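For reference, the chain that follows is the form predicted on its own, supplied as structure tokens.
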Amino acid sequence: MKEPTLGNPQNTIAVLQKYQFTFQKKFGQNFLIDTHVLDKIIRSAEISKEDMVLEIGPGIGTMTQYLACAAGKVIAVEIDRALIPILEDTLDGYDNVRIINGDILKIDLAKLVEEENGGRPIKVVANLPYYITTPIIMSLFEGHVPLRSITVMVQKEVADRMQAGPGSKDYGALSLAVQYYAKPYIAANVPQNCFMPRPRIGSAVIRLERYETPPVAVKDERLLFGIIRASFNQRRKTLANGLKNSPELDFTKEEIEAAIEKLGKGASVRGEALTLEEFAELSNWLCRG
């Protein structure tokens, strides 16, 4: 297996010139170029020779290369067909890597990990385009693909708000159904000039620890969620109002003033101020099923 050589500024240049790449503002390109923060992301993710890795934009190469010497097998799913041929240069050697030209939010990840890894639950590790991070954190969560973990780089406050609790500002419903599927931990904040072409805004590295079962039990997962989601869409609104107003929700004025009085809570309390455990309890009051 040979050793990495992308990482640092000079060889990403070069790599970059020799096939006159040029970065697409649609895909949110910011490629990394810190030997640290590649190894602090390896750390993290906890990688050993027994895992199977999925990484999302694996974009010239760069963290493909620390993973495929630290990893089983490397499965990278990259939407731009411009860098497969990089892909192919800068891989060229290691032999434990396979490289898919997609997007990632089409793919069956459920098939693809029972085809190459026998359906055990995979590692996930990306440095995410940041406008659509959200939408692949969760397609992962809620499509059931077997995972241990996702180690992933996303934006500062993106970061922030996935492990935020109740009362804070970025508490959410992101902080929510993240916490509901995994415990969320922020390995490293990284700063832009990590990166290139650098970002207008700082990053961080974060690990979402799967859980094997839900931390809450709930009767109706997609009721939670429509819950969470009516509580959090107008945050100014009680959480009385935030449910009667939503069009996702049936319930009358009657059922949804007496759940919330069964959490013991007042009316005018409002849907930054409940954990987790309460909004599964407010959801199984209010499950007609």
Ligand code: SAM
Given for the second form:
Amino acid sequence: MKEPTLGNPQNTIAVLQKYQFTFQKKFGQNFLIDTHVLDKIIRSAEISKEDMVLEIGPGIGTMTQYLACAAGKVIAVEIDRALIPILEDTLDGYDNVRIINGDILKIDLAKLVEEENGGRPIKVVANLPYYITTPIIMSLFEGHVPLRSITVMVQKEVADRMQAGPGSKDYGALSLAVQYYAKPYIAANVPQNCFMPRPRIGSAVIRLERYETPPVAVKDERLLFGIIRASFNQRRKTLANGLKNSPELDFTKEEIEAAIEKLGKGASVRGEALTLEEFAELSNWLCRG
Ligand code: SAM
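Switch from the form predicted on its own, shown above, to the form predicted together with the ligand and output its structure.
Starting with the chain above, the whole complex follows.
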């Protein structure tokens, strides 16, 4: 396998100039130009030759080269058609890489994993396009794509939200959704100058280790997430009001108040004070099934 050639500003600029590539803001294109950060991502993802890796948004193929050296197989899904001839050039000689031109949110990933890896769990590694970070992470979890871990570069504030617990200003529906499916761990903070072009704010590498079974037992996952969304939709309202006002839920005032009381909480409690375990208990009490 060839040693990676990309990962520094000079070689990135040379590739961009050769193909007269222009950055597309709408695709969230901020390419990595720092080999230390690339090494750190690969180490944090704990990839071996046994692994199949899905890379979302390979750009000009910088991280793809590193992934190809570490993994058994890499599937790289890139939306921007202008990048495909570039990827064919920069990944020439890396014969364990398959490039797919498509939108990650429209591809049937469970089917792809079945075809490419016999349904065995994969690892996802990416420097994610920031405009769709949350939809990508949630579709990986909720689509029940077989996966062991997700190691991704995201905006620092999004990484903080994924890892936050009750009592923190960053705690919300994203924290609870992520922590229901996975154990989060921030592996590194990454400054703006590690990217071309420079993003406006700092980034972080977060690793989400998928649980085999969720840490809480719920009778109805959809209800759990409906309750979580309702609790944080109106952050300054009490939990009881949030649940009563939600168009997604149809519980009576009495049912809601009784469930909150069973939880051992006062009538004025807010959603942001509840742990994942407490949300699970609440949803089980409210579940009619
Ligand atoms: N991995 C490269 C790197 O680190 O240098 C590029 C990362 S850049 C932050 C995000 C990449 O995702 C871009 O190449 C962009 O074109 C691609 N992208 C954006 N939206 C996408 C989508 N819906 N599906 C697949 N790729 C997408």
